[in-house]
Amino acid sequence: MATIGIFDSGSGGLSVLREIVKVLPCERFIYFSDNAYCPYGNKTREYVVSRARTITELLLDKGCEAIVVACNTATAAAIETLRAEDSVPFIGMEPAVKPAALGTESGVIGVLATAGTLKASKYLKTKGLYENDVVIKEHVGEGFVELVERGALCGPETDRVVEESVRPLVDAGADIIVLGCTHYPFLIDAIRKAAGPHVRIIDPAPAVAGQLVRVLRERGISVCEDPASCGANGPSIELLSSGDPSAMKKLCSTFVGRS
């Protein structure tokens, strides 16, 4: 059984944790929400750094052999330094654009994301990759994280403050809008509802999950993908927080029977 540990700015990483759960349904993970200095985006790059150093630190010592920073902003900000620093793999969150300028038939697609993760070089040299071919629009999910983090999945507010982040995307003609906050995928009823049906939504969480495989299996790190092999009941999931952990217990009781 590996130990693989993943992080987040509050309870978003949650819903990468849940994929990965489903590609590796055998494994140990140490989940660490840092909620008590969230939300990162409106932080500093030095800022973000030194968070993402001392829960990297935490992992560490709890024997993660991997470690999936399951934020976008975090990733920007700090993932190159977490790799020079350690040996172990990191594994990040990038906006799925690619597919979405792939994919789009009206040539428009949205983005929506934190500042932090907009302002960052990372997703600025995806942008530059593809902004000739197709038109980018973005918007910032305005108050998207602290819904999450209240569990204020749906319900007469949670539509009215995506609604108000979505339909600029929508208005400007996106057919395709990507998730570029691991908080959002929480309120995907929500931001279907302001899209409408004929707009796509992606979520890169999928894909981080199954590059984890591809990553551990690189490194030679042992994992079971059949249940039904290694005889499990599941997998064994420690949640960790630096602030009030029931937000982040009760979402991830959503996807695993236990928490």
The other form holds:
Amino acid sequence: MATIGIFDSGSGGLSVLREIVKVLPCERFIYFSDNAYCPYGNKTREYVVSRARTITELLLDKGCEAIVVACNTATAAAIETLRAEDSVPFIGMEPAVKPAALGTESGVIGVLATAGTLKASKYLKTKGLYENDVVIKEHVGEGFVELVERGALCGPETDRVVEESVRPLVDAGADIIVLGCTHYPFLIDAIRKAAGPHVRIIDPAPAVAGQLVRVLRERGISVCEDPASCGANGPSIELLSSGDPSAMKKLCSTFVGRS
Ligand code: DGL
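Moving from the form predicted on its own to the form predicted in complex with D-glutamic acid:
Following is the full complex, with the preceding chain placed first.
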């Protein structure tokens, strides 16, 4: 059984863990929510790198053999530093600009992400590959992270907050919206309502889960290949946080399952 660490500024990375347990149903996962320091999206790069280092150390001390940086903002700010400092595999997030650019019919794609992700060189590089072919319209999901951390996933206030950031993308003609922050998939119902039925929403989490499996195989980290006979009876999930764990625990039991 492999031990895999996953972290985010808060509960958002659970949207990635939810996809990972579908493809790796018998492993041991240690999830760290840095909710005492959340959000990351409006902090400096140095701040996010320092938090990512501290959490990585903790996860390595607990025996993690691979680490998923289940946070677009932390991936953009820190993954190169983490990879240079430790030899375990680090799997990061990337806004799904490529599939959106290849799939758009209107020629306009929308990207919802944090300010930190949108100004990071990692994102700007990806954007540079496609912006001659399609119009890329960006918007920060203002207030989205706070809604998710409070567990306010639906209701009139959520709809209003979400509509304010989604509407400009739809008004610009986007027919595909990329979710570039791991908190945002928890607001998918409100995002769909604001965007309308003709707009496709892309969450990169399933692709990241697939990438994790590929990397574990490449590195020779053994994972269960036959859930029917391994006897693990589902994933083991340990939840850790720097702040109050109650909202994370609730979100985990609703969306991921056992912990
Ligand atoms: N979930 C995060 C991301 O994917 C971080 C959001 C935040 O803390 O601002 O970017």
